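Starting off, we have a lone chain in the form predicted alone, written out as structure tokens.
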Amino acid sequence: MELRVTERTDEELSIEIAGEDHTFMNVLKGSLLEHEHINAATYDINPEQSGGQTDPILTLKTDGSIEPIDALEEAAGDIRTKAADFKSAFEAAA
């Protein structure tokens, strides 16, 4: 997996996340939306403004009670967490 911050703010932070699919960009984007310290999340495929640019760009707006990055580390976590749970249900229930 390939990131590239485009852009950054104290409250706002946009990522091109190379290779990525709506799969992986909705999950977290949900993990993002969880969090109580984020205002905003989104991302988009292929904008227009890129000159046909393909890989996801995944935009986040804090409250300003957090860094933008941290936030997306906090997610990261989560989903890892999620990820690991399920695992643990799926070969107790198999």
Contents of the next structure:
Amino acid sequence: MELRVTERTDEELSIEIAGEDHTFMNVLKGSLLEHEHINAATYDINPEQSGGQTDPILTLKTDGSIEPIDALEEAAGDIRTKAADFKSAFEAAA
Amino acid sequence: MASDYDVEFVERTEREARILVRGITPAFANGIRRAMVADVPTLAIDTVRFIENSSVMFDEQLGLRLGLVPLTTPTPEEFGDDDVVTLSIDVEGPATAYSGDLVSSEPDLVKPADENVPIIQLKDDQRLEAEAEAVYDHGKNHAKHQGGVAVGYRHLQRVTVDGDLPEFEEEESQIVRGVIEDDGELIPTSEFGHDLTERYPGKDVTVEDVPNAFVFHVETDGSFAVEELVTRAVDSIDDRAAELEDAVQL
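Having looked at the form predicted alone, could you now put up the form predicted together with the partner chain?
Every component of the complex follows; first up is the chain already shown.
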């Protein structure tokens, strides 16, 4: 997973996440929007045959109390917690 | 952020199941569904060396047919991601070559999931002899590597009885598909022909989606059991989250 920051301020971050598609990006976006210090999060993917930029670009805005990159890290951590919780709940039922 | 999941099997066989998950967000549910379809690697034949093919089909056509045969796929721990399995086939006409005629080099780990997939019908004096190599890949790259077939989800639907229908009103069938919840009881709609008037004759009912409760329908092609597919899909999402966490720290 290669990351490339395209825009960065104290409250805003645009970052390209190479090699990912809707499967992970939408989970990540959902997780970011649940974060209490994030005001906005979205991602954009261009179709494969459009030429040029086809890797997803994630954009997020915080309320200023947290560095956007740290918020991203926390969101990734939240996904891991969710995955672990889901797995244990699933294995308990299986 | 405590996520409190509640998982329950509604229907269950080796290859097909309906699984109710409560407390899951639509984004995460869709992530798991997509991962099951496109991101869980399975083994499939990718290269074929034909030793003799006097059948009526071209080598390429048989290559495609062999590729589409589902193979049992062990976990990557038991079997390296880059490992290759060789399967050979040798059938002489008059006979039909079936997937069960494929002889695996690792018969305990990798073999055709079904024995009865026809590959080609051979007439007198026709013969098929070939060696094939199976590799791991993702459903994203070719449908033959899709472990999950017909994977989807629906909201759990709650049915409440409001009262009786007016005496002379003509009853219209009310079709629902999936799983309904009636007073905490889970009922697959197939039990009453997907028609609520079969189950609640003469009653006035309301149907509503239960928020954040999804019923997954999972069916595998035989590469692995349903439980295995779901666990591997969740693992693949977890792996990517871990990768992102690491990449951000740098």
